[in-house]
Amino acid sequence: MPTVGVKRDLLFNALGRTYTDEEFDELCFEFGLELDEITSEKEIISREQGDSKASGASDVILYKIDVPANRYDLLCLEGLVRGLQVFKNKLEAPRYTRVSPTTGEVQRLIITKETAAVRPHAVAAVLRNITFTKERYDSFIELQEKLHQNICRKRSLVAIGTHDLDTISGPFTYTARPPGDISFKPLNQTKEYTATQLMSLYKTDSHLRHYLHIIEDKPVYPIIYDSNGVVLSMPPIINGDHSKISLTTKNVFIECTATDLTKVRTEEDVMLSFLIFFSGFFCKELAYRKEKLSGEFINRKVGISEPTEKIAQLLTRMCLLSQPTGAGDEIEVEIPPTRPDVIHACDIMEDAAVAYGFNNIIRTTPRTYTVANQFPINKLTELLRQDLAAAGFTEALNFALCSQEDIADKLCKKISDTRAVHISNPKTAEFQVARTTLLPGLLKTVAANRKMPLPLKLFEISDVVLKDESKDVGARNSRRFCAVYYNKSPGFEVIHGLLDRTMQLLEVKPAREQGYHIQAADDSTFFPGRCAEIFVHGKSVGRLGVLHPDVIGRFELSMPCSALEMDIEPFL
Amino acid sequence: MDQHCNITKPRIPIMADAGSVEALLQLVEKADGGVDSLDVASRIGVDHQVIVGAVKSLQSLGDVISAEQRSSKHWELTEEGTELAEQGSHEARVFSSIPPEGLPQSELMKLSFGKIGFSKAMSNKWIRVDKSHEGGPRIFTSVESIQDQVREKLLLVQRGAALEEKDKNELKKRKLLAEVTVKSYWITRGSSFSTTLTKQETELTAEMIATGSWKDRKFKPYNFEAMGVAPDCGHLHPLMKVRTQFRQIFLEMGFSEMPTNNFIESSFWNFDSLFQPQQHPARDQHDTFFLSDPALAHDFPQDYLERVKRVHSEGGYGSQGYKYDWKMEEAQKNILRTHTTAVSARMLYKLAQQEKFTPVKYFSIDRVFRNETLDATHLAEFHQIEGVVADYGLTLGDLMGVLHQFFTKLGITKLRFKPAYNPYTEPSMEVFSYHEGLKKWVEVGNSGVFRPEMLLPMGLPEDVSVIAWGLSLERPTMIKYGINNIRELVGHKVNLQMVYDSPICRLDS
């Protein structure tokens, strides 16, 4: 969820009144925003860099407001004020129109085929006859940064460049060239660099180095020129110094470049955000759309009974200009281009509910009659857990993800023998695979609790994940029961006794054919001659035994340990 | 208090020597205002510690005697002082060692008391030295007789008499006297004083029950201040105890449990079927765990998949759609499910395949996975609690009503709802409850009405609405059990003592 920081007094000034913090919090809540923090620049610097750095910083009160991820139109002070004023019935929703420039030509951005290899999409717009104040300028720059960090996905998807149109002349060309062939004076530098030199220059830049990887390995780099060969920008890294905007800029040229056709909508959203900022000329058609729906539909879905006229008013307060058509309870709703999130009647219905006030809706109880069922494997698990605790064992709860080492090397097994599913993008080794056995988790729990009095008797009933080609996703969960006994002596008889008790609970008698029995088995996790396989009705369900000293050592334990692990799904 | 003290220390002290107890009681009976235990010891002629033992033993029997501890200071002879009291002072012994014909000084110095006694006798002018005597210096007595005052004073102290301050200090300087603190008891008769004691039993025995002899016996009182012996037992994990309660609540409300035992899910069921666009940030590498093996899912319901593709890319069912190029390869990617709503989607699809729609209420509580940055309250995996109701004509008011009932069962009655955004619900509401401790509204869950673009491609009837809500299991558990770091609760770094000590879980109290 993006956060917008606005100066409180500027905000109140724009809203035409002041609020107490509580009142403003309440207003935000009703509108679907969250007043996240009340702070100041001084406080932020002091918190992040220490008091000494904060002296002299501004102590003007800042409101940090969380904006929902679909509302790019609220990402700046100007957009927020507009939305809230319309919501409070103090302003009519603005209507945006495309205007042609009064003087000069319509600007054009020409995209060449070379860009296909690196960053194939671009759109552009011009904002004309604007006046910056210091605050507006800062807000404009911040909006650009907010967009970069959020919908633009840290510039990997979309990059935005803004330029002083009066320093450059169209038509503009968006192309791509080998880095050695690109040379210009980048923003806030004093001399020209080639693109290759720039990449090494910015390697150490705390801000820009995060974006270098986006084009670094490409044979050609994207570049935008004006008709005189002046470089506007090298997206997504840096703009040229020549066309930089300032407080005195009157006309702004905005370009957006993007990597992926599926993300083109995002570019449009970016443009729309700027549009909210200043009304102005827009290269794309400003599409207002009309929808018709019935008042009854909204009443029925929300659970209210408002007259058609009132519903139209509610929607209008959400910047969706609406009126009854006169045909029954039909309402015509105009969806502005600033609300690309409205794509279905249900989105309109939500806005009506927000304007009505969620907390004004009467809470009702649906008459849905149903009989509850437990999921059988969960029911069995719940019942078994109770009785295993009653048998003196304590329940552990371990992660389903772990390292390859945990399920293989540390258990003296090969990873290729495990049927484990592998994660392609783990941030650390702890998330390399899904566990195929509960044993490592229990042994790690023992290791983390070595200071506790012995014996340690632990169990867990939970799922492991195994590859299984018969499933649509190629893997399935398997519900396991695992227990360990850790003491000065191995205590095989204790773990064996727990198996007997478990079988008693599951109504399986000790018998070779129509019951359960254990029989010697070889398993590298266990001490030779101290491992047995568990058979139920002739089928193997698991193993128990005394752990191999190598396993004990690899889990950083020092005492003998016996363990039991078995499937419980066969007992359903 | 040490909870095991009953194991190491018996509740009733071992009886002291019976003879001294009896003698003590006799003395207490005779003395009207009470007696000092030191006095008792000297009168009976036993060590003071024996009397202390007798006092403690009698105290354990109830109010036979009352004993008040006191301490007193008095002067006592040191070891050297005792020797001198017996054999005389060093100077007196020097004096009596010297024959009339005198003694060579060298001979005198060989005696054990010679050196100190010589100088003291010299300063008392009891003896003299003839340094010019042939054969070396020789000692002669210089008075007829002496009075050994040092010895006399020491004997006085030994008998308990008082000395003058000046004398005490001099003897103390010579390390013959020392001041000692003695702890003793001032013993008086208790309310149930008696000189004849019946033997008290420690425990009831099977034999006493069989013979009925318990009726005639007296039993020593228990020490109820001590803790009992901890039972030898196993324990359930606190998070699982809370999960059990949530299951119970859903079952009480008539919700059936969904089969959530599939951690691996395809992007199709996890995202696409929920109308979550393929470019949504949640589908990024840094938010979701993708699988390298098995990397792709196969075998989708083909006609449903086509409808999902169409609603994303072109719209339909009254929707504009997202208007982008929907890719099969994205949908096929296997992931660790990011929410249990993937299972809800499978269940709703299955429901839509029934010949006739029947209303359902579903719930699940199971693990979900996020490839997120970890901190004190966030792990890469956590438990999601989810509730779903599908029926004809459900309203937003119904969703809030169901949430009210659900949270009331958790002991939360003050709720309010904030508009929110979620790609697959519309409307979406965040649920806040008023926290009396923090004096503010805190988010307790998320909820919404599933979008038609999700439900209609499944084949559910148009007038069926599906309402749903979710919350994490860990957060209410951490609040319930007062845990600040999630690692102390979930995973192998759990503190087992916390597991052993955690109380039962009643969410509404």
Contents of the next structure:
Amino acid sequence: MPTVGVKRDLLFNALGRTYTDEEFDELCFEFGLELDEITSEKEIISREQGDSKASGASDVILYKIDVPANRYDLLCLEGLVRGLQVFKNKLEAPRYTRVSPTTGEVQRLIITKETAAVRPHAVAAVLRNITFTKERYDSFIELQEKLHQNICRKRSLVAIGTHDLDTISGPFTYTARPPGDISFKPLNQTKEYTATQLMSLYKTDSHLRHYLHIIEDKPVYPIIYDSNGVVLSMPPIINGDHSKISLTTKNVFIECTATDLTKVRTEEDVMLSFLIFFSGFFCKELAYRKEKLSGEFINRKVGISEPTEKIAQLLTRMCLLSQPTGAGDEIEVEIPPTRPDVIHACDIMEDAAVAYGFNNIIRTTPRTYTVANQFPINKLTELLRQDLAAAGFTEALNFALCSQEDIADKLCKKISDTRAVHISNPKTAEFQVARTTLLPGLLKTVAANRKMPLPLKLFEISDVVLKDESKDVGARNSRRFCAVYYNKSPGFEVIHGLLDRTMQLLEVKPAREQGYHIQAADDSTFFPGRCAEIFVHGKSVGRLGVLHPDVIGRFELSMPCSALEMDIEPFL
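Shown: the form predicted in complex with the partner chain; wanted: the form predicted alone:
Here you get just the chain by itself.
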């Protein structure tokens, strides 16, 4: 959940009254929020950097408030205040309408076809006659950053740019050009740079370097110009210094570029609704939509019994203007553009429950009685874990994601033969694919515990992920059992004995047709002539053997190791 930090005194001043900490905590709970922490800037710095760094920091009390991840309209002080005042019936839900500029001139943003290669979508709006204070300006910048981190997915889907309209002139052009052809003075810099130079400059910037990968490999970079050729921004990296906003800004030009058209419209609507709090007028149509649902649906789903008129009042308190239609218990609900989280009837029902108060819902005995049962695969897993531990093996639990090298090169296999599910945008080389075998994780665990007394006997029972075109998601989970024995001698007999004990626990007898048996096999992961395939009722379920010296070396081990891995789902 995103956390919004607001100054307590500013918050209470905007709300029109003061609260004790307990009273405000209760108000947050009633509204579906959580007062996570009461602190100060000085206390935060002292806790993170020490008392010496905190000297001179502000003692102003800060409220850290957890906001639901889908409530983008509450990510700033102004939105939070507006929501709470409507909830407490001190303010009517605002109605947003478009106002034509007094000059009669409507600004235009022209999108060229070149942007299709990098960020094809863009929208824009103008907000006029606003008033910034230092606190409002800081809140505005913080909201923009929280939107970037939240729904914008760190600018990969959407990037927001805001500009002082009085310093630029339309119409504006959104296009894309080779990085060598782009040159401008970026925000808070003293000279011009080409786009190529900016990429090098910001590689060491603690904030902007996280966004460079979005466009740095593209043949062209997105760029926005005004009618005089002045660069407004190079999304999603940096704005131009020429059009930066300040406390004296009265008219704001907002541009949002994106790879997702729905997200970019949502972002712009939230930004506009925030800025309108500063008594502005905007030049863009904000779309409202209406939904109809029955009072009986809400009563049944929430577990209450309220008349239609009362339910409509509850929804209106959540900024969803509602009224009975007169057709039975039907309610018409108007969804404002600031509530993109309301998609289905169940979202409206949830808001009605919040406004009613979860603590006010009377507990009732469920009409349907059910008896829960453990999934058979999980029950089998738990039973095996206990007995394998009793056999002298220590259980390990490793990550479900790993590198391509772990499941391919280190095991002397090709990545194309592994049926691995790849992560499209891995954050680190250690988590590139979903594991197709449990063996690499156990070998890495052994490597991390090389200094422990020998022998090391480890096992793991967990899922692997395999591509499967027959499944609707193109992949499936498979529950595996893997064990390794690491010592001065290979200890194949120990792993073989563990296999026999496992089969005994699974009540499978040693027999070629109606039981289990092992058969010599070739596998590049294992030493030649020291690998066997496990068959149960004539079907292969796994392999065991002595690992190849190359595999042992690639996991930074120096002694022989035997391993066993098998699928346990056929035993259900």
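Here the structure is a predicted model, which means the values were calculated and not measured. Numbering follows the first chain given and starts at 1. Heads up, when I say rigid core I mean the largest set of C-alphas that superpose within 1.5 Å between the two forms.
Remark: the rigid segments turn against one another between these two forms, and the hinge among 472, 368, 190, 424 is at 368. Between the two rigid parts, the smaller one rotates 15° against the larger between these two forms, as C-alpha superposition shows. CA movement of residue 487 between these two forms equals 12.2 Å, with the two forms superposed on the rigid core.
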